[in-house]
Amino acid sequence: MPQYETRVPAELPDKIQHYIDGEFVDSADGDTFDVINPVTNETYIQGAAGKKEDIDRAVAAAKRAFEEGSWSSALPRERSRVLHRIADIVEERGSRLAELETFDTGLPITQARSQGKRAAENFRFFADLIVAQADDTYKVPGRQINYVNRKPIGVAGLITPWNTPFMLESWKLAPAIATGNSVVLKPAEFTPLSAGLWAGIFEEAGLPTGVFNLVNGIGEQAGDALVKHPEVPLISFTGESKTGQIIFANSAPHLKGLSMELGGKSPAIVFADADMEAAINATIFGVFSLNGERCTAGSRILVERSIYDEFVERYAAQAKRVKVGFPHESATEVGALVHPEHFEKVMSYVELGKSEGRLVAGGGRPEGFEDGNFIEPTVFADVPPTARIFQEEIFGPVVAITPFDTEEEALQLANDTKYGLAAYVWTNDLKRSHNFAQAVEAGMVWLNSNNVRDLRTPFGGVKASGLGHEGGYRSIDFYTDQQAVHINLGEVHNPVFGKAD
């Protein structure tokens, strides 16, 4: 392993807990947890593992915060105003937060840093559109008016994965929050360690007491605890499909509300006509950022069959100058993924592409890191569709390259697997890219781009990827219960039951 001293940011916590109800603490039980440098793979710290008791302390604090109305039933300014200075303190916390973020994570230190200024911008968004929002009205002229009438539900419980772990709290804290919602954050056992500063966070931003609370632990205890919780009646939920489903039918006793983006196996289909040199550095970006854990990687590449040689030849030799080193180090493109589990089941999807595929580029560790969480981005040519690392969501730095000769048959690989999260196409015919586009089982398309969002719109996949979307209005609407108001202006109109001789 090349020179490597041990960046281990300073003033780190004793230990994680959990925050319930304003303060510090930890389980009731005392339990605790490893939590892993992902460098080094050695134990750094404890985390409180957060049980049913826990749960059920931190959703009492968030309940009576909520029936106490100070943040409730606060006025859409109000509430503004605190979730625009809770941006302004991410944004001052920045280096901060990137410091942890990578040291906990693996995430190269560029990356991270670009995911707390994406916190904040989550934050500025809801906190413009809770007061910029017009519900709508209907009216019957001189007989009836009807509106719609938006109410915060109560406690949302969210639970949130370990890759860029602060920003994805961030895009359900933000909502769940500005909406007037309480919440209890469960996040994921891998990556604790930013958690915690949400509550110094909110805390000098102004947010009461109790409405923000925090319980860290397993996702089989206290996820479960969460989902199970009979005065949670909200649950998002990011991460496996597996997982998804077990939430499901956890939650459906009680009939929760349910938001969940789940796994992906993203297609990028480039077409001769495409611009191959921006398909290559987008299609190379969209499968090794953030290690390639993210769940809208365009992990499965097609590539018309006349351009496919080139392609690969190209695509290969970029893949191999991809520079893995130390998360901390302002060169890296890939770090350290997260935990040695996450590690042996991407390798053991590495070695099994040997056989499934034509290994162009990696297939192993890099050299000189012969410890920690260390995978050369990898690259499998020649994949068919029935091969498990054509059909599996692996979340690292692996891709699939597969050709294809028609439409017809590019639009069949695309859709040829369970999920339907993302998908990207390249290609110059403007026809081709529309249509496409709405033929894909995908429930977001980027035409000619790499994953750049807009706040804006509705974030959510199809078939197993997920259920239900958020982002945008769509966001206000899983946080909020629609209540129609029917306002009479006219002669009342009445069938008479009964009516008197």
Ligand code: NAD
Contents of the next structure:
Amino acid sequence: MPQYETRVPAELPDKIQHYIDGEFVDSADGDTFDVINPVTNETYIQGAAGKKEDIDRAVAAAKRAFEEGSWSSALPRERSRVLHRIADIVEERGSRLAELETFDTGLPITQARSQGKRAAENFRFFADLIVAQADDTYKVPGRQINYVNRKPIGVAGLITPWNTPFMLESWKLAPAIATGNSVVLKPAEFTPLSAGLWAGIFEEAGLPTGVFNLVNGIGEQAGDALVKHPEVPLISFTGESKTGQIIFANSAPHLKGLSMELGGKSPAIVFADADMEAAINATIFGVFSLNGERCTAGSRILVERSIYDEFVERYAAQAKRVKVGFPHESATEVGALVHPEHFEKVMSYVELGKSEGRLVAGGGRPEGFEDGNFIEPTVFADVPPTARIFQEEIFGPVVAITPFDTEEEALQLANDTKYGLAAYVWTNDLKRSHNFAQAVEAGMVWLNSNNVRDLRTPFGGVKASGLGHEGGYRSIDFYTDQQAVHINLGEVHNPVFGKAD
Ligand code: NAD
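Provide the structure of the form predicted together with this ligand, given the form predicted on its own shown above.
Whole complex next, starting from this chain.
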């Protein structure tokens, strides 16, 4: 039986504050919210609960920095140097970052470390991209040259979720800042701890004051005020599809630029000719890594009937061996879910699954973990497509397995949800793999692979999983205006109105 314990990192701040115009500050009205340790569910710190007034101050600071121009007009090489320094510092502070992230989110420490490395890589990638980037020019011989004058847009509002918070913040911060914008970041209220690290990192790397601003708080208050602020022309949001709809509606009166990375219920499709060992290892990792709190989790596994029984048996046996443990222990593979509210939601799906499918692994709290948000890796087989556990995003260590007989049926099952974020196809048939990949309704497809993404590729979902794509040049496109400049080289080319007789 495991010893009940929690590891509190040394030198935690006394409270979580906003960071506006280069200073850590409380909310204007002094309001705070509780932040919970997911291993004990005890409140360990208070976070500043930002409201409209705090957002107004942050946006004013960001706008002033943008207009003052030391960052927005800096040469790409100057910005690139700062971004590389940011990446260096994130790497140097990797263990502290992972320690805080694990403590705040309940993610296993080994996985928090990898997310920290990815955060550094996001900055390095955009540091390189902005100095290598060229813009289009078009020549009409003897008549015109047209070129694209790419410009930063202004103040970008960045709203992020609680799963892998620091990494997902880097995903937006890096391209927004690389392209010369100023930002106001509103991190998720469940996990605000690591976001405060950005302030020190950016200061040390030489980012001018006011370019980065952070306002903590509740989504419906701080997030809402940011979305509705008339001087924030861009909103990049990652979170639930339902929240995305609200933000979409609230942005409409201002016709804001929106990028939305939303929920998922991604299928992994395993054909009989696949390498079963590799498919099992990948699909176990695909849904149980990051505690299953992963937007691209392969949370529905569709398996060809001829290998179905063997697959289910081996999968269930392996899921039972996945090590649930305290987040700070290096052997832990699944830690504690982020928050008791989320734990209750996932547990309600576990209970529902018992009537909708056949429970073959997990199904409750792991033995010895009577407190905190721990759930056994849970596997349901024979799940019909009408089941809610087949259709709805659970966002925890819970997977539904369903058999299929033909490729057509597999495709129909794969596409039979409102989501369309990722798909994973397991087969050794070359034609089928490509045909299936191209037909499946998903923004991203991996063939015979887990979710391993080259940062140059588009990231995004279709259907209820998102709007627009980020990743590589697409992020640069989102965070910049492409002004077309047309230069006349020849005769002025237009009919003359009002000509003298
Ligand atoms: P959420 O939608 O509840 O919250 C996300 C952020 O939005 C938080 O910062 C929250 O405070 C803020 N927010 C909430 N209501 C708001 C409002 N009315 N106006 C403005 N901001 C508001 O999502 P979550 O529970 O934090 O995150 C989990 C979800 O995120 C899952 O659905 C997951 O699939 C999704 N996600 C998607 C991706 C992707 O890239 N597609 C990546 C990670 C997570």
